[in-house]
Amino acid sequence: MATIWENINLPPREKLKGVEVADCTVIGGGLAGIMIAAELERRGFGVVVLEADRVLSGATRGTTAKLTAQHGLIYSKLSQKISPMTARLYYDSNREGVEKIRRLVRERDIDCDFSDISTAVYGRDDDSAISREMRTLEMLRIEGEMIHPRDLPFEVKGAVEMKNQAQFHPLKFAGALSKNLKIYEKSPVVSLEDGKVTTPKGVVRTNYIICATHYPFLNIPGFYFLRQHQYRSYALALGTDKKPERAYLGIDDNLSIRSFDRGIIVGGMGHRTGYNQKGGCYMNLLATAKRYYPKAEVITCWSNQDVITHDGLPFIGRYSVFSPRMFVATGFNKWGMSLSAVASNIVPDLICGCENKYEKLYSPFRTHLKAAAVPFFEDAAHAVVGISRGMFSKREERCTHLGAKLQLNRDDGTLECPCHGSQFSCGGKVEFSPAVRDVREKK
């Protein structure tokens, strides 16, 4: 279905045919995959980026679009589950990321509707959570405040706000960005190898290669498969006048609400993806929008899929010890657009061999075995039951990538794995990796 980002006209780029040089070669044209090209070639290295599909037309297109340092409670969570100064360390780097962004359009005057706003979670239920969260902003010495709002069209019992946050159009401004890269649509990776990208009709022979397909379709080396699982939510845009002053996200109704030029973008009702055979999704949430703003008129509705990690952590660098060539940015828990701009600074300075202090907090090889121990057996539960159940299936309702048995999203029309998160549109054909081949397409 569209979404309210879906009103630029990008033009199209060629497929990739014959044999192309390059110094790097981006894999995923989503914003990361932008992004870390964008700055490579600042940097000054020949650039080729190589996109499955339409540049932007996977999870970025999907996005709600916050850009904030502000990802739900997960200062105190980190500070618990692994430690303060990973809780800070990631606060400076999605902070930076934030700023980076912001740079970016000021410097470049982009157009894509960048708005200075304060953003916020906030408890209706019960403020335990939240005063924690407090807390543990004190603690670690990040900006916060507690605040009663009354820009909302319910009660809450106390949120947590951020000031100094932004939200924009991501297809405006990450199209700008790619204007002047070489870009190849339509050329979908079939094979890597040290040095060497193929596509069906093409090849690029690289010095690095960095993975920016949002999940990782390589299995080995790198294992990422068995280390973070996807997750399918969805969102309403509503014409109203009355918009909140912040955007913000409820930590115990998990609905988040933000601003656009014509209403609000109402998104909720997730579910980890392959588990909504019976749907009502997109209901419940107009459903509950209704409640709430009940004279709005819905403009559009779609879903969009984010790549959930063991540790809440995204991985970021080297995508594994025995490819010291290539690397990889995915698992961004969410929260996508100030992530993307981490991934630009870490993955440049690793191949210009600079120091960056963020290197190990998103490192492929840390281990959080506190933090990592109960999703990972749960993940691995997913697994053996979805590919089990697939081995009795026809070939036809397996998924291709290691062969699960699909589900309906009754919603969508799709058909999604519940083991890794690869959808399908009812024909067959591959909408989100880590599978790479059609259904029905034979091997």
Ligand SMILES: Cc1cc2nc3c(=O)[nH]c(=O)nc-3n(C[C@H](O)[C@H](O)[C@H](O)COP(=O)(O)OP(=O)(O)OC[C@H]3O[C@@H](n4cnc5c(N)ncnc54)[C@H](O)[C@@H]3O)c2cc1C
Contents of the next structure:
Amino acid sequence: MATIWENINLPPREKLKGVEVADCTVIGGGLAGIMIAAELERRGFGVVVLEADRVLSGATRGTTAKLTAQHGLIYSKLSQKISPMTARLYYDSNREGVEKIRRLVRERDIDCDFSDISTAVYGRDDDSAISREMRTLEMLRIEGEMIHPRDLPFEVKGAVEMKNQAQFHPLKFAGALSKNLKIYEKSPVVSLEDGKVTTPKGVVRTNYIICATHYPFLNIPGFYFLRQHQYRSYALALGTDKKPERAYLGIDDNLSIRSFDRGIIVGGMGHRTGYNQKGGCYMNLLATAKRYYPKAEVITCWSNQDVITHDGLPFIGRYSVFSPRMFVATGFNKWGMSLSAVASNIVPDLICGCENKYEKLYSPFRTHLKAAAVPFFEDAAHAVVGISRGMFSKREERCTHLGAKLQLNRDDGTLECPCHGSQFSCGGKVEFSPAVRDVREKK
Ligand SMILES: Cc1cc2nc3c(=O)[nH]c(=O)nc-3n(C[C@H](O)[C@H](O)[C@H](O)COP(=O)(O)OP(=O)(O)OC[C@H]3O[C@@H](n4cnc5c(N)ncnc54)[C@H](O)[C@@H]3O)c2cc1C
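With the form predicted on its own already on screen, would you show the form predicted in complex with the named molecule?
Below: every chain and molecule of the assembly, starting with the one above.
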């Protein structure tokens, strides 16, 4: 379904045909790919972007676009499971990410409904997790404040506010950045090797490859399919005057609420991708929203998914030890706005041989056993079950990534892989990677 952002017309780009030469090839025209490509071009590289479908037609078109360094309860989680130093670095990098987008909007005079706002996480049933997050912010000397908001239509026990954050129109922003980039659309990359990227009708010979496809489709090397899964959530745009002054995230009801010019966007009712055979997510979200905003009209609704890593940190850096000229940006854990900006500093720095103080934090080679062990085994169990079921299924019911049995998402009428989260239209067309091949259509 159409998202609230799809009210802009980006001019179509040609398909890649024949042989092209570039210093850097960015695969994937989402926010991460566009920001990385724009930064590389600013630094003087010749850049080509290859997009499987249309630019900004992936997860970025379905985001709620809160641009913030406040990512749920991330600071208490990282401090506890990894270290306070990790949490502080995560904050610094995301704060810089928010500032980078703010600066680009100002310097390039991008009309993208950018507004400076505060963000807040709230607890409705219990404020112990909220208080813990506040104590962690104090310990890490990160600016935050305990508040009792009055701009929400329900009572909360407590909330932590972070000032000087923002919200914007992601497609207007990224669309403006993409304007002068050399982009080929309808050009899915089907294979990669050192210095060569291949699409069905063309080839790019290149020094550096950047994989910004949301979920990497190349399994070996890198083994990203063992390290992350996908999570789908639902969103409703409602026409109302009752707009909150901040953008919110509830830690117990898991609702996300922000304003936009015509009203509010309410998000929630998420599930691991591949686990919505019964449906009802839109209905439940609508019922919840109507309880709090009874007079609001539904403008549109949509769903979207993001990539979840085991330790809560994205993978930004060299793709693998065996591919020093190939880079990756994935696993944004539902916070890809600021993190795309972070990636757009780290990847170009690595290519230029410049030091970047966040390189180790986001390195795809890191190991955080304490944080990652349990989610690793959970993901492995999902993969074993899904792939085993796939062995006894018909070909058109199997995911083209690793053969797991696809499941119907009854709300969207799509087919989803419960292992790694590839999504296909009901006709079998790939809509979300890691799959690259369509499922053969039923006769
Ligand atoms: C419901 C929801 C709400 C969210 N709200 C927020 C928020 O408020 N704030 C925030 O910071 N984050 C939010 N996020 C997360 C954010 O939307 C994502 O992290 C971000 O958009 C990911 O951008 P991307 O560029 O990595 O991926 P994408 O936008 O998906 O871009 C990847 C592109 O790669 C292309 N591609 C894939 N395979 C190939 C191939 N083989 N060849 C060529 N191209 C290929 C795809 O077509 C796609 O266009 C939210 C996520 C969800 C699910």
